[in-house]
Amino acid sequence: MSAPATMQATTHYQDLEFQIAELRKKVEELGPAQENKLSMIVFSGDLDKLLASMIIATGAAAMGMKVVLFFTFWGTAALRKANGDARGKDFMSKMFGWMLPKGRNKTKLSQMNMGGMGTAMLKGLMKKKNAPSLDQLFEMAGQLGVEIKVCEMSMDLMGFKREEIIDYPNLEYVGVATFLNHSRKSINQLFI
């Protein structure tokens, strides 16, 4: 091979080491791969949703998952206590407070509610059949590890106080990139 091939050869393949290195830290920089995690939006605040929403998150997490849910818009408001009450409110917080359900079990189905019938025949049909109400998948979420993160956004626009929020051993109140970051490190992500 003459002198100038050699010389080219050789830079070629400098090249090549080269585009490998920036290659290399490229994906170095990207961070970890996505994790055993499930991270779940909870938008909506309607008893099917909101059942279907805890045996997701209470099957991942007993299948060993890491799960994360944001709660946010409709969805904040099963999250209120019973008989919470934050006084200092606004007139459209008042408003939002007096029309929007006082906690999970005052949820309605989202289809054939029916005056609040349907929801009375889920309840007995779920009763009936030993299927865990609610409340239970709430406690067994918490037991599991399931975290809970409230959309501080969803709550000022509809007059939330946090001392009107549940107690619950995992949760957090955040804003959606604290969400977002948890979303993007996930091999799972729904929206219910």
The other form holds:
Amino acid sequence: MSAPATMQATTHYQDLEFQIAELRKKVEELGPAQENKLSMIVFSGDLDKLLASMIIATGAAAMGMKVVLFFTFWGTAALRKANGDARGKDFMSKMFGWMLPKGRNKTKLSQMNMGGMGTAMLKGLMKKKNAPSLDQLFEMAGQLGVEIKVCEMSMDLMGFKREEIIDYPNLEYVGVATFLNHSRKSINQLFI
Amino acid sequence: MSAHAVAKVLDLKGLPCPMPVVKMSQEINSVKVGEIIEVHTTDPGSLADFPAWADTTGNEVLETKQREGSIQIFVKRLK
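To test you: the structure above is the form predicted on its own. What is the structure of the form predicted together with its partner chain?
Up next: the whole complex, starting with the chain shown before.
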């Protein structure tokens, strides 16, 4: 009576052991552990979305997280200097240069812009409420060690040259692999 | 009079999000482990944000007090 029960228990035990070994193998294959890091793609070049990105970035840095921001597509225009110019651009690059905002302070709201009135109103409100401006947020981000990575392909597509890009303490030109390598090790990933 | 032995008082009144936690993170290392910082803010979000900040950074919020016109928070450095 008890013999089959014991045998059954033994098989069950062996099965469990086998499963644990399999799991152990899978855990080892998972690779590097995740870091207390935030990887954010800043895709938008809108004032409101840039504000959100920078507030989250500085907040995360304050929480002790490592923060990496990847500026790509419309986001790259926000990294231009307000008065930077580059020579030797072809026609299309010049067109993009004219059409896109020249730096973070020329960006507009994604909604309720109303020909610039909405943006001006928001900026006035922010001043009144003592909310940090994009200038202040970028400066703070630099002090807190927030890293900025700029998408090399976006730069090339829009015809931006490196001498047009702001001076920031921790800025680097990268491709998609760099972003993916950071994001796969991050506990937090955002796309804004 | 507060019941806590405070090592430093941080006046963050008038600063909106994210400034209170940013300033807090910059000031926490100015006191020794085990010491307490008393923070004054006017940002209502601080009531939730300081405990969240402490939870993530491994420090401790001993007490939050809603006073007239401002919020008083006692933060103990644990790390």
